[in-house]
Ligand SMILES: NC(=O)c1ccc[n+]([C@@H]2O[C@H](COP(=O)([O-])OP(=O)(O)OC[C@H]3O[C@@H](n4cnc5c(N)ncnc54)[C@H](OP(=O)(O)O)[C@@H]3O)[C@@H](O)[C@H]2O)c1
Amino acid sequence: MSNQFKALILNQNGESFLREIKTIEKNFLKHGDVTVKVDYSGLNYKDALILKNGARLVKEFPHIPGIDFSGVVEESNHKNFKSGDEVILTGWRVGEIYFGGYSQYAKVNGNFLVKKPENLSLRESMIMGTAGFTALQCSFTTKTTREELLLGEKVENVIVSGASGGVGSMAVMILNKLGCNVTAITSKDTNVEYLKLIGAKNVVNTKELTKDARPLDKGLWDGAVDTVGGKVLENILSQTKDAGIVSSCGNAADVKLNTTVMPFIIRGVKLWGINSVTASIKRRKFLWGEASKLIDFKVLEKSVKEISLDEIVEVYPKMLKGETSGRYIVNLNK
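Which structure does this chain take on its own in the form predicted alone, if you write just that chain?
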């Protein structure tokens, strides 16, 4: 392990919030029992919030953000990992209360790591990252939970909100691969062609779902993946058919939800919250193992932007303003 390496360091001094690329030494890393040479990380919406002002998630400074990464184990005091193992990390509040992936080396609790499946590359695992892992959770919940766990009817027509974003775009692709007719919601008409390329059968503008929702509207969807919350989620709930599952994983539009009990008690609709942070290792291994079957990385590459550590600070404000689309990955060797 190199004794000196680069990392993005956050610091707070009174009202000042600083973001700097610094050269640090390995004794700066203070958490965990496995040291990983990081190859790739991602830029997620939560990362952008943390980069802005800590988002009330970071408790101690200085801090290294970055909520996901992939790389190769350099040193290990954990029974399940040895030097040379290729690993993936998402969640577990890494990048929030623990140092994260915006560093050429990371030191983390081995219980947070998953060995990379052979059919994925380290780069592909971060093209997915937290966004892709969340999309897998949402898609399996919306379709497979209803069909297999709850022994319900087949899920055919589904809707995905925030379909231009990292989670939404991958959910469109996954649900299409799982055999669903996917309607994608986006505020960006320029992304219609791309959304159809990755599997959307229909594309609607977000404006169509920002009206005040009825307690119950015409049933259109067997299930849904919602990444934005607010009025869009309210309308999706009122339009979901009997026994449909709506997977909810984001609040980019609004944290508030003004709805009634009608979809739940009249149609038996289920609003299923998705938290990718603390998903079990067993579930993580299963979902990562399914990834290569459901993601067409050649197609997804069209929406991937690869940036360096230095470029993170330039890009995150655009993400917060809704000016980005697709998936941003950070190459720590760039």
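Could I have the structure of this protein in the form predicted in complex with the named molecule, to go alongside the form predicted alone above?
Chain only, nothing else included.
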């Protein structure tokens, strides 16, 4: 391992925050027992918030952001990993309270890592990143939890909100591949064709789901993936049919949820919370193992932008202003 390498360092000086690409040494990395040569990281909305001002998630400065990465193990003092293993990291508060992936080398707790499945490349795993992993969690919860764990009816008609977003778009693709008829909800009419290309059978405008929800509306969906919360989720719940599972992972529109107990006690609807940060390693291994069958990387590639460590600083403010689209991946060798 080269003793010197590049990393993006976030520092605080009173009220202001400074982001610099610096050459650092191995002993700067203070957490964990596995050193990984990072190939790719992602630029997620949470990363952009952290880059702005630590987002009250970062407890100590100087800090290395980057909530997800993929790479090759360089040195390991963990029993499950050895030099040369290709690994994926998402969540566990890496890039928040631990140093993250915006560094050519990262040192993390081996308990946080998953070995990359053979049928997925390091680049593909970060094209998915935290968003793709969350989409897998949501989609499997909505479809297979009902069909296989709860031995319920087949899940055919599903609805996905925030469909142009990272989680939403990959959930549309995955649920379509799992055999569902997917209705995508989007606020962007310009994205209708793209959403159909990635697997949506129907597309509805977000406006149609922002009215005040009735306690029970006409049942339309066997299940749903919601990434936005608020009124959209309220309407989805009241339109979900008997025993449907609604996976809720996000609050892109609103953190509030003003609903009644009717969908739960009359239709047995289940509102299933999804947290990718602390998903068990057993679940991670299963879901990453399914990824290559359910994600069409040729199609996704069209919306991928590959940037260097230096370019993060230019892109993240645009992401915070809603001026970016598609998935940004950071190539640490660029």
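None of the values given here were measured: they were computed from a predicted structure. By rigid core we mean the largest C-alpha set that fits within 1.5 Å across both forms. Numbering follows the first chain given and starts at 1.
Would you look up how far the C-alpha of Tyr316 moves between the two forms when the rigid core is overlaid, in angstrom?
On core superposition, this C-alpha lies 2.4 Å from its counterpart.
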